[in-house]
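What follows is one chain in structure tokens, specifically the form predicted alone.
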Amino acid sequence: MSAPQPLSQTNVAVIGAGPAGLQAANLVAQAGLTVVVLEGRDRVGGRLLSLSVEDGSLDLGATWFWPNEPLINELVTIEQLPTFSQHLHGDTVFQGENGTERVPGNRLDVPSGRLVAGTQSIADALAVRLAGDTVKLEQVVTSVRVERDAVLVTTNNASWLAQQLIIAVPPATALATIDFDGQLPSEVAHLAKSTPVWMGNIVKVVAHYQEPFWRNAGLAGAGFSYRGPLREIHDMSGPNGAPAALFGFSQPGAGNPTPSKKTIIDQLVELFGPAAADPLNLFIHDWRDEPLTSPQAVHGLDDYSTYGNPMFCQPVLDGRAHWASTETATTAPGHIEGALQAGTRAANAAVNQIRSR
């Protein structure tokens, strides 16, 4: 027989250490309650994933935030995270069936904010606020059970008994990876399984260069294509052009492989010229390959009208569990702002449930 798993107790358990889960955990802790954050990866951030390179940071996950998003702007200000503005100046390149053309002005980008240290610095800042033993890494949640007046949350090697649970991973991912023992209402389970995972069916490509050569040619680094493999491209360069980088999104579709380095470089050369042929680094991150983000059938989830559905704002499991990923947000779903909003809503609901009981 296998040894019994250690059992701990907490007021609130949070599944997922992305911005939603970490925001929720901070608010629960500020309310004077105990909280644990269970994260399957060996890092915090979730879909905030930043790489350090010699001259700065590059984002393989979320990249931008916007002026009309109050929660993230407040967080960036309070934490004094260095920011800069997305590069906008220059023309757009368009790749159609009949070739490539230059289109006057930047037709893709709008004024937005960027983080000098990458968006993962948001998650890092939220994690640092918490007590040192709050976030438990490499704890893959496998099952959730309501047991009398609590929720039993079991991971790959431990268990927690919590009064309240916050599910801060995409609903479809939660249903694909966690056994809820049939305790979710059928209509909620169907909604969760049907809700697209933001970025879940995306390959993000970042080409890191010695300098932003496209700017010297009067280009914004913005491009869109009907041929691919990258369907849209943007300038990802840091402050004053360093690190210099272009990034693009590919959505290969069901069963299609990750785009090859050759096809990506060939496209960048056609759009931006021969200087694009020799990046210092080419990072290709296929989010379909991350089971803690994307369920196997993620390519078939395309009904974005499910985002912010009112059912996601209602507790489940006898009032003891709350949805909190960006897909469940009623404002800015898919954005970091949406994650912070959903995490805030879930935390407030969990705290109120504990106090009312």
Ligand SMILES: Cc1cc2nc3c(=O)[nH]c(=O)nc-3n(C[C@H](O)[C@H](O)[C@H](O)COP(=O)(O)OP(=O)(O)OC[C@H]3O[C@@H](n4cnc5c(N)ncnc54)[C@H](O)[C@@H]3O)c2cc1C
Given for the second form:
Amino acid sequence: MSAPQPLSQTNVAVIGAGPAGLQAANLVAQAGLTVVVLEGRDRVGGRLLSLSVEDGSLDLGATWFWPNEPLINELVTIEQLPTFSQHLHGDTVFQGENGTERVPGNRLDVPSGRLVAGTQSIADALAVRLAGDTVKLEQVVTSVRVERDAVLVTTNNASWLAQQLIIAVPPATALATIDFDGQLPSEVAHLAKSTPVWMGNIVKVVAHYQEPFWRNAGLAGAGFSYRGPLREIHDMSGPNGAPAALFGFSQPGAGNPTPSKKTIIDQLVELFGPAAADPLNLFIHDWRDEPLTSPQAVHGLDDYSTYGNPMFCQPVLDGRAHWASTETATTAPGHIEGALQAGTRAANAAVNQIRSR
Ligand SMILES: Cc1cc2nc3c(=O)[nH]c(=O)nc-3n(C[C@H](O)[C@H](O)[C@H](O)COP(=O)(O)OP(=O)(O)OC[C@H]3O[C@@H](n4cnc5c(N)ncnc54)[C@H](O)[C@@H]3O)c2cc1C
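Switching forms now, from the form predicted alone to the form predicted together with the ligand, please provide the structure.
In what comes next, the whole complex appears, and the chain from above leads the way.
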């Protein structure tokens, strides 16, 4: 028989330390309630993943935020996170079936904001605001059970009894990783299982160079292709061009392999010239290989009309659990902004439930 797991109590348990879960936890704590954030990975941020290189930070997850997104703009302002504007100037390159051409102006990028330390710094800032022991890393939640007047949340090595639960995990990922003991209404379980994980089937490629050589040739670093492996490419350099980087998205399709280094470099050379042949680093991050973002069961999902479905705004498990990932947001679903919006909605709902019971 296995040893009994330690059991702790809290007003609110949050599953997931991405921007949605961390935003929710902060609002619950501000309301004067106790909160714990259970995160399966050994880091906070989820799909915000920034890597330090010798001359700055590079994003392997989210990159941009936009001027019409109030929550994230307010957050970076309050936290005084250093930002800069996405580089836009220059021409676009287009790779058609029969060759490559240069198209005047930047046809791909729109004005957007960037974080000097990468987007993971948003999650770090939200986590630092919380009391020291709030976020529990390497706690993969495996089961959730309603027990009379509470929810029992069990991880790989501990359990929490919470009055309210916030599920800040993409719904399909939650259904694939957590046993809900059949307690979700069948139409909600069906909706959750069929809701794609935003960017969950994407390979993000970042080519880090000594300098942004394409800018000297009057190119914006923007490219699009009918041939691939990268379908769209952007300048992802830091402020004043350092670190110098191009990034591209590839969508190989469920079951197909990650594009090889050679096919990627060949494509970058065809589009941007011989200087593209020799990056300092080439990062190929296949998000399909991250089971806490994109388990096998979600790889083929592609009906995005389920985003922000009204059912995601209703509590489940006898009014004790609330959806909070970006996929459940009613504004900017898919974006960091959507995660902050959904986390806010879920936190308010959980706090109101506790106050009204
Ligand atoms: C390649 C890429 C590029 C992107 N580009 C942009 C962009 O430019 N701008 C933009 O606004 N957005 C972008 N996004 C989307 C953005 O990253 C997401 O909107 C945001 O991270 C969603 O936050 P979230 O908290 O809802 O989910 P997540 O960030 O996915 O966080 C969920 C957390 O839950 C944890 N978790 C999952 N299952 C369990 C479990 N069973 N137990 C415990 N923990 C669990 C995960 O480890 C994770 O930390 C991009 C995403 C990717 C992958």
